Structures are given as C-alpha cells and as structure tokens.
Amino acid sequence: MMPRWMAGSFSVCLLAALSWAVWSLPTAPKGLTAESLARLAESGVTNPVTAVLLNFRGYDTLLEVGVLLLAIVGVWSLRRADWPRTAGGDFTMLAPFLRVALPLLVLAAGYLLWIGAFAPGGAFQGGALLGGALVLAVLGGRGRHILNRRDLLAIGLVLGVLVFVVAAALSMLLSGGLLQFPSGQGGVWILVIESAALISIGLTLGLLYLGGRPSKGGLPRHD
C-alpha cells in the first residue's frame, strides 16, 4: 500500500502540473473555426457541429462510440442485472402513459437524427431519448422481451462501432484517407454512421440503468 506522504506528494505534483497546463493556455486561441466553416460545403451537411464530429474529426467520434461500448462491456462483466423493484407494479397511470410516450420518444429520436444534418441534433441526442425510452419500458415492465434477447442486444450494442469501422476502412480504400469520404457523398455516409450509432447509444444508455448484464435464461426479478 502506498504511504500517505507518497500519495500526498504525488497529488501535489499532479495539481501543480495541471495548474501549469491551464495557466499556459493561450488567452485567445486561434482554433480552426474559420477553416471548418470554409470547408463546410464539402462535408455533406450544413450543421457545422455535425460536420466536425462526423467528417472533419470523425476518428475522434469513433473513439467516443468505442468508449461507450467499453463501458457497457465493463458493467456486464461485473454482475448480472436484477429487474427493478418497481418494474411491472400496479401503476394505473403508467401503462397508458407508456403507450403514448414510448412511440413519441422513438419518433423524436429519429427526428433528432434527421435534423442533425442541418440543425442541432444527431445520434447522441437521439440516443439519449432512446435510452430514456428503454428505461421507461423497463420500469413499466414492458422491456422483458427485448432484454431477454441477448443476441439482438449484442448486435445493437456493437453496431455503431462496427459500422463506423467499416466506413473508415471503405473510405480509406476509396479516397486514401481515414474517414475521408468520397467527394459529394459525405451526407450519405454520415447518415448511415449516425443511424447505427443512434441504436448503439440508445441501447447502451438504457442498459447501463440496469447495472449488469441480462441473464441468458431471462432477466430475474429483484425480490
């Protein structure tokens, strides 16, 4: 076990290094805003945020989707999930609410994905709505038929990373650059990547709520 004085010295050195790094940051960094806006027409979308995330630095977004996959793999490796105590209880108002809310949440997620090309939105925002819809379905006792399909869940969880990696490999073959999409086709590539990422992000956020992996024989009820 590390002695307290050693841990304290390390913490002080780390604090000093971080303070120096923050202090040495330029007061007015130039950034790449002008360059990004100048090449916006070549990105395939008109929303500058989506252009940066999915085109100009798409490899960074690929890593972010990969981190989410690693997070759910880590959680699933620790324990099995228990069905929440309140799931499927006698909530007279919850069932009618879910019949209306769940389709609307799925529709809103798809809408956010679509408008991400030209307005604020995208796969992460839509995925957050899908994750919330999955949590509501679990609390209402309506998610068992989904959560007990481990094969479909696994496909959905890796879909975002898989499609992203395939797109990176194909773009390398077609244009000679990693995630450098062929001229005039960026919008189609971005839509395909974000559609797959939407599913993976929504499933990941929703399944993280359970705190473990669903059992192969069916998700057990927490007594």
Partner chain sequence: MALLILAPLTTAALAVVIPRRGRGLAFVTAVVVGAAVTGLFRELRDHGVRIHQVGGWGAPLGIDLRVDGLALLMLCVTAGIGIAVALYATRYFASNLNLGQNRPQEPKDEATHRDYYFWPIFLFLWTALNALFLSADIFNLYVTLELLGFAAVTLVALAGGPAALSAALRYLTVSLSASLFYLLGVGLVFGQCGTVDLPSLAAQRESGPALWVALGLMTGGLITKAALFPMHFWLPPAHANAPAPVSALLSALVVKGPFYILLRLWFEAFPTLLTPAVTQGFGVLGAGAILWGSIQALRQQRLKLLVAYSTVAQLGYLFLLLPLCSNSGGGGMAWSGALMLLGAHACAKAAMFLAAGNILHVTGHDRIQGLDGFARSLPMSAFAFGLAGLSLVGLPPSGGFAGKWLLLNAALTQGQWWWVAILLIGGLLAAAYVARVLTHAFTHLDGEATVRHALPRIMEWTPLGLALLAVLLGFASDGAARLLEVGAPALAQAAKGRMEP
The other form holds:
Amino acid sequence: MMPRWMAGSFSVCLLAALSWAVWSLPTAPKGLTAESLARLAESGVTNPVTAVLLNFRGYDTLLEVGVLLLAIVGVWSLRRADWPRTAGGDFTMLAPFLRVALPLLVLAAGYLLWIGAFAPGGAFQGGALLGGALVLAVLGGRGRHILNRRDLLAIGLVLGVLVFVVAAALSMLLSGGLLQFPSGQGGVWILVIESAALISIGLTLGLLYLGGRPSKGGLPRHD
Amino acid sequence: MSVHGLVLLGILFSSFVTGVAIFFLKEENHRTRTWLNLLGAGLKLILVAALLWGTYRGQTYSLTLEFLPGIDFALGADSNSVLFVTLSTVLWFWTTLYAVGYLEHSPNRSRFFGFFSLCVTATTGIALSANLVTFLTFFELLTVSTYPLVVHRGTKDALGGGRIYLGYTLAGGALLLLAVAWLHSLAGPVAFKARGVIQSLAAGHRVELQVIFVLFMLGLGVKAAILPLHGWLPKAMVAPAPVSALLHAVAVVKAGAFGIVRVVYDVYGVETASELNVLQPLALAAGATIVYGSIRALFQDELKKRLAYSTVSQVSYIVLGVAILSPVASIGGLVHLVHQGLMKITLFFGAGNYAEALGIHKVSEMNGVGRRMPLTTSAFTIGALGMMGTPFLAGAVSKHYLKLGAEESGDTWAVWILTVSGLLNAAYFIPILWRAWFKPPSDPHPAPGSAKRTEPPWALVVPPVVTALMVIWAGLFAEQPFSPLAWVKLVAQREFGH
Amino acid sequence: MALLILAPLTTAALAVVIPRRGRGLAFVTAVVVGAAVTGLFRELRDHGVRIHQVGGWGAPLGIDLRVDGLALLMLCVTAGIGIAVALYATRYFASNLNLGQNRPQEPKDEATHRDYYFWPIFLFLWTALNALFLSADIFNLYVTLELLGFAAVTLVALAGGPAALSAALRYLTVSLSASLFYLLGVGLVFGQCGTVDLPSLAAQRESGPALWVALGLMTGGLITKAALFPMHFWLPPAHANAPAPVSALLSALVVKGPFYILLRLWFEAFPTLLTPAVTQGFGVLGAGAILWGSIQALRQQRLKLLVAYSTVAQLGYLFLLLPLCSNSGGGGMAWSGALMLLGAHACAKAAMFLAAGNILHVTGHDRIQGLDGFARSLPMSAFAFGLAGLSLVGLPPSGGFAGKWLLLNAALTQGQWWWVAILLIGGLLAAAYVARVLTHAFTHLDGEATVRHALPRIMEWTPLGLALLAVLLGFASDGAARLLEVGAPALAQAAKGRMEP
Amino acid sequence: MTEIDHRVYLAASAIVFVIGFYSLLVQAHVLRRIMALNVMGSGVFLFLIALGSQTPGPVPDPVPRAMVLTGIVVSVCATGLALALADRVQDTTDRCEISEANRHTASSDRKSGIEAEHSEGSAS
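Switch from the form predicted alone to the form predicted together with its partner chain and give that structure.
Once more the chain from above appears, this time first in line as the rest of the complex follows.
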C-alpha cells in the first residue's frame, strides 16, 4: 500500500495525461466501421458485432474461449467449492419460481444465441444468461447431481474450445486458412461454434460462482 | 578441415575428453582414472611432438570454427604457440603423474582430475589461439577451471584463497574483455600476426591504443602477478602441491605472461608498441616486481609462500625481457618462460614431497632433510641453483641474454635490477639449501615415521628428478637444436625480422 | 504456423478432461510443436517472412499472424525450454517421487492433484507464448497476455504454501492492472489510428499526444509485466516460491513475452517516437535493474530468491538494447546481442531453477548457508548450476558472452562508454553471486559425505543439458544473428526512422 | 445527443479509470483491490464504447464493441480467479491483505523465505 499523497499525485498525473490524450484524439476517428460493413455480407451474419467477434476477429475469440477455460481450471486447481450458505434453506418462494424461470432462462439463452446473427446477442450474452440460470439453480439447491459429476462438467467446459479448434483445423483443411470458412457457409460455422461456446461459457460462469472444484464425493449437504 | 587442423583439435580434446570422462567416474575407480589421465597426457605429448616436428619443417596448422558474428573461433600454431604448448604439455605429463601419487588417498579425486584436465585444456588452448577472442575464451576457461582446484580442500582457508583468486582473475578478465572489445571496435577482428597488426592505426588513435594497452596489461598482469596485481598468488598457496605447481609453472602465471608476449609481439608489434611509449612503463613495472618479489620472499618462513613470492619475481623476468626493446632481451625473456617453468615446477614438487613425507611446511623445519630425502632434495637443489643463476643451469642462460639485451638497448637500470635480484635469489635460497644439507636433522620431525630415509613413493620422486634433469639439459645444451633457446631464437627472428 | 497454437490449445483442453494423460498429451504437443518450429525455420530460410491472414480477411479488419526472424527465435527458445521443462516435470510432479531423508512424504492425492493440474495449465502457457510471438495485432496481443498471465499465476499458486499463494495473488493483481494499462493504450491507439495491426500502424507514422500517452500506458503495463526495475517487486517472491519447473518457465519465458511486445511496439509500430531521451531512459532503468538486482541477489539467504533476483538483473541487460540499437552504427550488433542474451538467459536460468529445485528436493530447504558440500550429494546439479552461472556472468564461449560481446561492441562503437561500465560491473556482480553459491558446493564436510540421493535421472540431466546448451550457445550466435536479419522489422524501421530526422 | 462533444464520455472514462487506479494503490484489502481493478476495467470499456459510438455513419463501429465483449469476458474470468485465489490465501494465512511488508527489503524476503520453507517442507 502506498501513501495517499503519493498515490494521489500519481493519479492526478495520470488523469492529466489521459485528458490531454483524449482531447487530442480526432473527433471523427477512422475506425474500422467502413471496412467491417463493406465485408459484412461475406461473413455469413448480419450483425456486425457478431461478424467481428466470430469471423473477422474470430481468432481473438478462440483465444478468449481458451481464457475462460483456463480461468475455471485455475479456480479448480486452487480450492474446493463452497456450497452457498443459502443452500438447503427455505425454498418455499424460490422453488416455484425456479421451476418456471430455469426453462425460460435456458430458452432465452438459446434465443439470444440465435438472434446474435442478426441483432445484438450472441454466445456471450446467451452464455451470461445461462450462467445466471446456473447460479440461481445452485442457490436454490438444484442440480447437485450434475455438479457432482466433475468429469461431465469438464467435458462441458472444454466443449467450446474443442469445437472451435476443430472448426479452425477443418477450415484450414478446406480453404487453407485458419478460421477461413468456406464462402457462403459462414453462418452455419458460426452457429455451430457459438452453440458449443454457449454451453461452455454458461457452465464456466456458473462454476466460477462456486469458486472451486466440485468435491469428488458430492457437494456437502445441509439438510 | 584438414588433417593438420585435426592435430590442433586433437591436442585440445586429448585432455578435454579425458577430463569429462573422469567427471563421470566413480570415486573408487582409481585404476581407470589413473590410466585415463596418463593416456590423455601421453596422447597429448605425442600430438604435440608431431606438431613440433611439423612446424619445424615449415608446415602450417590452422583450424577455424564459426563463432561470433564476424569473428571465428580460430586455432593455429606459430612458433610462439609451439613453444608454450610444448612446455605446458611436457610439464603437464609429469604433474599428472605427480598428482596421481600425491592425491592417492584424498577425497573427491574424480572432481579434482576432471578440472585438472580442463585446466590444461585451457592452457593449451591459450597457446594455440590464433586470435584475441579465442585467446580470451581459453583465458577465462582457465580461470574457471582452476578455481575448483584452488578450493579443492574445501577448508575455510582454501575457500578464502579461492575467493580472492576468483576476484582478482575475474576482474582481470573483465578488463581484458574490455581491451579486446575496444580494440575490436577500432581495428576489427584481431588475429595474431608476427610484428603486430595495428601499425596503420597507430597514428590516428594514439591515446586510445595507449589506454587499451594499459587495459591489456592490467587484465593479463593479474594472472602474471605483476605488482600490484599479485595479491592472489601467495593466498592461492592453500591449494594442494600439484595445483601450486600447475598455477606457478605451467598454467596460470604462464598464461598471463604468454598473453603479454602475444599482445606486445603479435598484436601491437614491438616497434609500434615502443612508438606508443607503452613499453617503458611496462619494463619499470616488471623491474619493480622483480625486486619486490625477491625481497618479500626473503622474509617468508613458509616454504610454499617463499616459492610463491619467488614466482612473483621470476615471472616478471619474462615481462622485462619482452618490454625491453632488444631482440636479445626478448630471447632472454621468452626462454625464461620455459626455464622458469622447469625450475619452479621442480621446486614445488620438492616442497610437496617434504609436506607429504615429513609434514614439513616451513623453512625452519627443513634441517637435515637432505639426508632423509636425498633424491628430492637433490632435485630441489638443482631447481634452486638454477633460480640463482648458477652457470650451466637453465636460469643462467635466460639471465645472460636478459642482461645482454638490456645493455644493448641502453637500459642499464635493468642490468642492475637483474644483478640485485640475483643476489636476493641467492639470499633466500642458500639458507634453505644450507639447512637441508648441512644442518643436523632436528628430531622429531613434525610428521611420524622417523625412519632414516623417507622418500615418498616413486610417483612423487620421479617427476622432480626428471624436471631437474631438464633444467640441467636446458642449461648445458642450450645451443643444441630443439633446446628451448634454439626455438626461442627462431621466434625472435620472426618477431624482429633479423 | 497455426499448429503452433492449435496443438497446445487442443491438448490443453483434452488434458482438462483426461488429467491422467496430461503427461502424454504434453509429449504429443512437444513433438508437434518441435516439428512445426523446424518446418517454419525451413520456410523462413527459403522464403523470408511468413504471414498468415486468419480467416482470410487480412489486416486491418482481420488478424494477421506473422513469423520473422525475431518471432522464430522466440518460438525456438520457447519450444526448447518448454520441452526441457516438460521432461523435468514428468518426474517432478510424479507422486511416487522419493524425496529423500528428512522430507515428510506428502499425501498422495495432494501430489496427484498437482500433477493433474500442472499439465493443462502448462499447455495453456505454451499456447499463450506461441500465440504471443506469432501475433501482429496489438489487441490480440492483449488477449495472449491475459492468457499468459492467468496461466503463470495459477502455476505459481500450484506450490500451495502461504508464501506462494500470497505471491501469486500479488502477481495476479499487478499483472491485471498492467494489462488494463496496456488495453487502455490499445484503445487510444485505435482512437488515433483506427487500426490495431502492427504493420498498418507502422505505415501510418502518426504522432501526437494521444500516441505518446498510449505508448506510455502500454510501456508502463509491459515493463511491469516484464519486471523491469523498479517494477520488479512482484517477481522475486513469485518466482522463488513457485514449484521448480514453474520457476524455470516463468524466468526463462514468461517475462520475455511482454519484452517482445515492447520491442514490436517501439521499433516496429512507432519507431519515430523512439527519441534518444526515451532510449536512454530505458537504458537507465536497465542499468538500475542490473545493479539493484545483482546487489539484492548477493544479499539473499535463500537460493531460489537469489536466482530470482538474478533474473531481475539479467532482464536489465535486455533493455540496454534500446539505447544501443537506436543510435547510428552497431545497432545490428546490439539487436542480435540482446536477443542472444535473451536466449542464453532462458537456457541458463531454466537450468539454474531446475538445479535449485533438485537441491531443494534433496536437502529439504534452500538456505544458502546450509548448502555446504552439496556438490557431493548432487554433483550434476552443482555442475549445472556452475555452468549456467558461466553464461550469466558472460564468460566465453557461452551465449551470455556472445550477447555481452555484441552489446559491448555496439556501445564502444557508439562511444556510449557508460553502458560499457554497466556491462562489465554487471558481469562481476553476477560472478560474485554465483560464486557465493558455488563456494558452498565445495565446502569440505568432515566425515563421510551425505548419501547420494537417487533423484530420477531425468531431473539431473535436464538442468545439465540446458546449462551446456547455454554455454555452447555462443557458437550459434552467428547463425542466430543471420536468422534475426530475416524480416528484421526493427532495424529496417529504425534505419528508415534515422534517415528521416 | 449529437450536440454533446463525445470527448466528454472519453474524459469520463479516463476519470473512472483513474479512480480505480487510485484505489488500487491505496487499498490494502484484497476485495477492495479486486473491485478497484474492476473499476479500472470499466473505465477502459467505457472508453472503447465511447470511441466506437463516435465514428461517423449510421452504425457504431463494431470492432471496439467486440473488443469490449472480449475484455469483459476476460475481466470476469480474472475476477473469478482472483477471488478464488484470495479466498485460498485467506484460508492458509488468515490474512486478507496482500502482504506489502516484504516489498523491497531483504529482511522481509528472509521472512517470507522461512514461511516458504515451512510450506515446502509440509506441502511439497
């Protein structure tokens, strides 16, 4: 920890520099809007963000899915999961809600994935929703039988990376370029990749919430 | 790569491979280790003999490997190299034999002989280097491979001595590196060449070249133990006797002296160096070291320390000979490179035998050892007499040429220094001989075993006797072909073009 | 080229599913990556710089992967060290390893746990490094940096003790904030130039306050990650408390990643901004690192901390490249010299950490004072330590010497004598701290030597092999220099920058 | 909306970033530090979003938006990892502050060295 005056003066200097920089930025930056819109048609989707994320800069996303997997592996390597305190508590309100909400959330996640091709949405958004659903389920004491199966979970977690890698390798065989999807088929490829990614992202986010590896003998019960 | 290049490589590898192999031997494999050692030493001797013969007949040997960008790793054999490589190989053979006997029962022999072999590899590498960077490589390898030998006993003293040794030599190495790199940035890659390679630069870069020369002398002077860089040498006396012999006669100080010879003759060239006015200070430093070393030797009671200071003094004879601008003086200096080696190794073998057989470490304990150990003491006496400059022994030949050269170049002060030093040599050696031969044995000796004759095993006696005979040979038959003197005359001819 | 990323990423994912096969998967990766690097070497030699447009879009819209001499050199170093460390780790993490006398046998599942998690994370680390060296896109570099950082932190935490965990936590916070600085810089660059592709940035040759601040932010982040003095504070605890193979990876490779990005940024993307004030500033920090790191190394009581501080010092040399490369004359020498040092340091430091790991394993501690006579119980490790020390000190013919020689020559040619002094003093200080350890190796012990512990052979041979490689690397320096000329982005750019004052 | 200078958003993002940075420097508690990192992150994301919406044309620039998505995911992962690590540290050391004592001094390196030894001795 640094003395406040020192940290303060650092921060003030930093702020001054940043403001100076920001004010000198061109008011109409060049950006890559024109290029991305011009080649949007070739990408297989009509939502430009998805096009960037999974096609133009799909390689970033490949590594990013790797980051997700690495993060959860890291968390698992660190500690065992804590079963949330609320678990095993009074579910009179939560349980009926979950019964309705969980299927809806899963459905909504799927919808977000699908719509990502045309409008805001996509695997990450869907995955976030799925992760949220998982957290809710955990809080409501559900899904223990799944969470006990570390082997199954592992498969779900790596699914995104593996499908992505296979797609990358396959595209390379087919068209000679890493992640270069055969022309006209971009949409399908993206959908496949995103579907796998959706599952992994959702699982990862939900399991990150647990903060550790599920213990072998099942999670501790509180009832 | 020609057959001739392979000879050079063979000379290096004969000891290198032996060394590496020995590292992996189990401690108990005494016999295998001894045979490996002698095999390596013998093979090297044969190869060097071939080299000597070939060079004598005008054959050139060279070998280059890719090394740094723009600089090759180059080996070659000019007459200077051959002189030094022959000396170190011959002496190494006998030192190995001696060491095998000496360390019969001490621990960590595999480690010792491994580094021992690496050390001699480095020395022959120094001799055979054909350019400065290669020279530097082996020079540093020598430092590194001798350190474990100096600290071999692992006692507090040994480790302290080792630390000082390493400090001095690595600092010297750093200065040498600076000198080499600086010269490289001025002159490009520097390959050794008779009469120097930088004549053309002398006019434009006078001051730089002077500074670089000083750096060279500081870097090399540490190993050659020139005043005031000699501090490590007496401290390194904690090492086992064969190591002392190696340090003083074969490897370390000789490498320093040989480096000075190389830089003065084959990098700067004598004429250029003297134009740059750098030789005179070097000669003065050498002169001061000669006197200083002799005086300090007078006051040492510990035998090995007295010999150590004697080395400090004697090595500077070589430097003096090089620094005086006269072909005759350089003959004296160069031949002393060989003669001092022969004499000093005899003395150290002797000192080691006294310690081993009777536990004698001090001059004051040496009363009457001549009668107990006649062979060793005879050899020791020949070495000591040689050092004093007694006629018909090796030392006299070098001193004769040095004095002649000094007179020729008008450096009368040097003649005086040589005379005074000769007297001092006598002053510190004669008491030893007097005690050894003429005083009655003062019983009991520090070590047990008071039988009448206590010569150590033959492996310890033969080496000093042989080297003592060589001292006589080099003195008596100095004018015969293949004597050190004859060879040195060849070198001088090349360097001065007479 | 793509194999270099896909292979380790795939095996990393598979190792998560089947942790028992982690070791085997690592070997598959080693073979594939080794072959791929060899193949790339051939391609590069025959055809020059290779570019792969991911997705076929091409920069600036897409991301380009690119291999030039510099990138290939880094990939080679990574592959070499990666394979060596993998070999060592096969036995290190094996649960049936006999730890020798006074070591409590750790619970078996604890060891298994470590073995199971090491391999996937190690493979992720490898992926991250390969991706980093291949990328020509500064945003993509951010992603690789994060991947690298997460893997490194997790591997440190694998050691498990309180010191390691605290060190890992600090490493993580420092690393994350540094990444955010870098990312903000990337944002500013994008705002100014409208691209994040390195060659496109180079082509624009823009300048202005935004770029200055952006470069400042990115540089700040990167030197923190590269542990350049005075931002090195996180490194010694993290590197010293990690498991031995991890320490080796971190010191040999991980800190080099951010340094590599730094080179790309300053020399390739914004060479015009590389003013003498900037380069001399980097030099001063580098010199500070050399002196401070070496002095701290001399003062440490623990072997691994000593080695870690030595890393701080050795990283300083790399940054001397900046003042020595951007001046006229001898720039090429400084360039190959610094990178030679990088490679040599990677080998030597990995060897040292692995040797230190052996010592720790056998003696049960790594207090320098208590290491008397370890040359007897661990002759090969002591030897490896010594040989690696030669390279760190910079004695010929080691790679360390070749690198220093080139830097020295560059400094002398340019008359920047102050760096000459630093180089020489740094070497002597290194000698002092290496000798400090080796002295204990030679100390004579009364009585019979401690029993020679039967360490697995591979754990003895790997450090020795690496150390030998470091020592012999000098002979490869000519070849390495020629390799670096392929593409030589920095030099070409720097030369152009010089021509347009 | 168009009359507002877009640079205001950029400046605001800079302020958010610096606030986060300041707390990172002065806060000792791990949780606060992790939050500070998240604030810094938000600053960066705000900056990128503002940058993207600034380009002329009908739609905002998708590239910075994609970058933000990537960044958010990374930041979530980082937070998860950091929390788990912090928790583990707390379990093993009963402290929830990043130990600052052993920053530069050799003496404290010694201290942490001893700790490490214990852990190596017992755990490894």
